[in-house]
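There is one chain below, alone, in structure tokens, taken in the form predicted alone.
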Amino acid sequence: MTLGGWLRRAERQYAGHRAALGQTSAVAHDEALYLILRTLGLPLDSRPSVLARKLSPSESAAIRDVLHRRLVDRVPAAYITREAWLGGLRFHVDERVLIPRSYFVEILPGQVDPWLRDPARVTRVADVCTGSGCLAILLARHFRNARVEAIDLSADALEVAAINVRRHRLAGRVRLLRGDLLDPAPAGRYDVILCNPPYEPTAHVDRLPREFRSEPRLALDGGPDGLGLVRRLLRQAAPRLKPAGILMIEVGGGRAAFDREFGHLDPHWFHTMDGSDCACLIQAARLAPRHARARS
């Protein structure tokens, strides 16, 4: 069978097993061609053409076990490969960690920077929840001056996002701390803090289909409503931000629940390509001493 043969031959298996999908890629096609190539060893931006590639009886066998493990044991695309892609960058990723996903990968290069007064003299920045590391490096990436905190209460998550600091060599920039949101950061206060919590409600996470239960439920369950760790984290940023900060905070399905709650923080909800507009951004000067007197 030629490579196409087995491409098309896996989309009807998506099909017929009701694969669930949107940790790698929402589309069977792409997830599908992205784990025939890993597992042939071939480049991801192979041309049109190798799907005339005729393949090996190992060749074959290969993919047939790989698509055995993603269809049948439902193991997340991303687990199986040991990688996610995000802003064009690779990163390692296993069970420890949540898959990276995240709106600020689109949100980062174009729509923060008219919110400072000048993003080249941003040198304190805090990625709050970072999981495997990834957004903390294209924090350090994008603003080229700052040294960022990256926290997570989780040793295991920290432990991957150590790898992925080493391979994108930003040691000396990136700090992993241990803690409960702000906690474990050190005194003084931060230009910029982001975090990407986990804020599905218990109950969603609790009928989320099975790839989405093979990562950390401490990396999804947000608490009844979904805004349990966004609360204490507006109330901990209030006195950690520098006057002229920005908070930034990424709430999946709960920005309605959101705006109710904490709409007089006029945050600012930034525009996505799939039009979920989830994440926002609230400006230093609007979380004190408002905010104090919100409901915790």
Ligand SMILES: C[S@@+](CC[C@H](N)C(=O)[O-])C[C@H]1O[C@@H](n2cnc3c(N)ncnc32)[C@H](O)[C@@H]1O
Second form
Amino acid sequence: MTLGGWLRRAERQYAGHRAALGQTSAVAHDEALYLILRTLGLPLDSRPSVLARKLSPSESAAIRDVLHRRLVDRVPAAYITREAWLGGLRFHVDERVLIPRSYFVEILPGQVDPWLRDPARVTRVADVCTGSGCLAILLARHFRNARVEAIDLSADALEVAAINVRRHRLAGRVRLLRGDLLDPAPAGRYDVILCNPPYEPTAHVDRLPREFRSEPRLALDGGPDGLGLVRRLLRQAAPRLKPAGILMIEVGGGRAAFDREFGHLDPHWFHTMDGSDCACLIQAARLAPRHARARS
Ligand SMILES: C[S@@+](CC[C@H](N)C(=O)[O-])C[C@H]1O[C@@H](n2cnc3c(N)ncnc32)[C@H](O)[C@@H]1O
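Swap state to the form predicted together with the named molecule from the form predicted alone:
Then the entire complex follows, led off by the chain already shown.
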């Protein structure tokens, strides 16, 4: 069979097995093609003519095996290949971390700088709930003059983050810290605090498709209404931001509840391509108006 033939077969199998999508790609065709190319050791930017390539029996067997792991055993594609791509960068991932897919990848390049007095003078950044370290690395690449503190409660996740920080040669500027939210952050104030916390309501986590339940529960479970960590971070962040600093949080399906409870903080909801617009920015001055006025 040709590679294209395997791709069509894989797409039918994805549909037949009702595979859950959204971790590597939202589209079965794209994820299946990715898995096939990776299994055969072919470049991800192969030309369309690669579809005509005839596969050897051992290549076909390897693809059959990978599709079985993905569709029958329900192993997420990224845990099979041990990699995930975000913002054009490759990250090591395995079962110790959430598979990177944060909306901040589309927000960071164009929507954040207008909220800062001078992005070139951003010197201190915190990535709370760093997981694989993917957002800490994107932040360090975006804010070239900043040191980034990347914090996670999970020692396992921090081991993965360390691999990625090393791989992207950012050990000099990204520091990994273990602890609860901002607790381990060293003294001083931040220009930018960003957080993609666990935000699934506890009851939803048990109902997620198997692929998603194979991600660490600590990375998904946001408490009874999904906003448990968000509430605590909002309290912690106020005294940890510079007067012109910003806090950015992704809340997933919790946007309406967030607006009801924290609308008075005047959150700015970033635009996302899928229209969910579920990550927001809050200015330090809104979090602690009196405190910020006294210091500016
Ligand atoms: C949704 S994942 C985000 C990972 C990564 N930032 C990303 O966008 O792919 C949430 C992360 O928060 C961590 N976490 C959970 N509770 C925490 C807490 N109280 N303090 C710090 N990190 C926590 C989990 O271990 C997990 O790595």
